[in-house]
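Presented as structure tokens, the chain that follows is alone, the form predicted on its own.
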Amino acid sequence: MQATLSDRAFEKISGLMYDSIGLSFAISKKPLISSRLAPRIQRLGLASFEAYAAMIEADEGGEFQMAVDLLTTNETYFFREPAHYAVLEETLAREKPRSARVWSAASSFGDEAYSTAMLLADMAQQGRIGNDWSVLGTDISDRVLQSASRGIFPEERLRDTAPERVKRYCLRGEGESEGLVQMSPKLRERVRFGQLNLCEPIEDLGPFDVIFLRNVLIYFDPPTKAAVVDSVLTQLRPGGLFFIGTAEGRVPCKTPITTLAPGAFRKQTAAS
């Protein structure tokens, strides 16, 4: 019999995810709770979601780490909100820069850090901008960093991947790895990942001429939304490009940042 997920233990889980990361969830989404934590609970054993929560609060062999997983991690694919490519390569193309260092934020499996790496190597390629790029894709998830580090997808996430650039920058499986990809190393020696939790302070990672936030705001109350997207904020350059999630509404945030396309923004500089 598959355990119920109370309001007592809902508010639980919910407490224990905001205070320790941010995470905000309203009762709206205790279906969503429930349906994402029932199969680990019944994989351990657990009698019950207040069982499960006893055991996350004392990070019982590090399940408060799979917990966060289990609740954040959404379907991603390469090149998602394509019209976000459209504008980096726009704008990157016209200022010609010598260089350019791109933060993937919120990297999950790396689908976002890789679609910008490919992007961004093909305009060195072409002296559209120069050789020295990088990409660094961050998460709070260990799991999916090591994932995306090592640079494997299920063939399927490239769909709205031009041929071409798949067949320049990934090596297909065979045999039983067949239907999977890998980037090429060519790629992944350009893009690094590393653990990172957006609701405690940032080190100096920056300055950023690009950085992406998408798809991660909505998990935050509009106290963090506001307090995460100022400080991830302070590692862009004046001048530089800031993309969130089109679905995600206006930023919360007193930077000032001038709006360039949905979800796509470039921060002032001093003479804005």
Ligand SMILES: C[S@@+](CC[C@H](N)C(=O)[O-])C[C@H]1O[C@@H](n2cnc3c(N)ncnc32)[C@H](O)[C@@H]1O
The other form holds:
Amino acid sequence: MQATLSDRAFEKISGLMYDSIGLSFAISKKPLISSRLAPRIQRLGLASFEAYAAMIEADEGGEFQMAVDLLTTNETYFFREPAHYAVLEETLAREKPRSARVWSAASSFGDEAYSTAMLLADMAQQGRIGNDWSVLGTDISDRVLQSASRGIFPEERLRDTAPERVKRYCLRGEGESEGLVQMSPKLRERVRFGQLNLCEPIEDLGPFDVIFLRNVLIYFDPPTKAAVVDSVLTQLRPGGLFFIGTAEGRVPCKTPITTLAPGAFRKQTAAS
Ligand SMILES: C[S@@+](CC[C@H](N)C(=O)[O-])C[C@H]1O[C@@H](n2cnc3c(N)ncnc32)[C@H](O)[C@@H]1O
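Can you now output the form predicted in complex with this ligand? The one shown was the form predicted on its own.
The next block holds the full complex; its first chain is the one shown before.
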């Protein structure tokens, strides 16, 4: 028989998620939590959501991370929201920087980080930016980060990538690996991944020239959203570019930024 999610267990689980990583679930999300966690509870042979809540609280066998993965979506793909990559390319082409440091915060499987790496590698090759560039991808989920570091993707996730880029930067799998591509070593050596919880104080990582914080703010309530955006923006140099998902609405931050396009901003300089 399937376990039922009581209000108490819902509060316990949503409280744990909010306190540790800022995920905010209104009571209307009770059916969602129930449907996402019930198969896991059954698989573990647990009798109730209360027992599962105790397990994630104790982080038994890394179950906290598993619950996070079940409750969030890691949906991502290469060159998602292409207008942002156009803003990035136009800005870099105009400014011709000798170096560029990019942070993909909430990178999921790394599609955003490697898309940016392809763009920067092309621009450096064409002499439009200097050759000193790198990309850092971070996420809360260890599972997606391990996959990101391997740099292996189902070809389908590169559906919006120009075919000549796929040819230049991807190695096609054969036999058992058919349908998969691996990022080439020349891209992988420029892209690093590490675990980072956006809801905890961010140590000095930057300054970055560009930060992507896309499609993660949706999980946070307004005060957490504002705190995360301001905290992330401390790592962006004045004049640097900042991107959030176009569906994520207004940026609720105190840091002065100028809108360039939907979801695309520039951090103001002292002179602006
Ligand atoms: C939908 S994906 C976004 C991927 C990519 N940025 C994009 O737009 O395609 C959201 C990611 O946010 C991560 N995430 C959720 N809460 C987080 C937190 N508190 N700190 C860091 N990452 C978090 C999830 O693990 C997930 O991989």
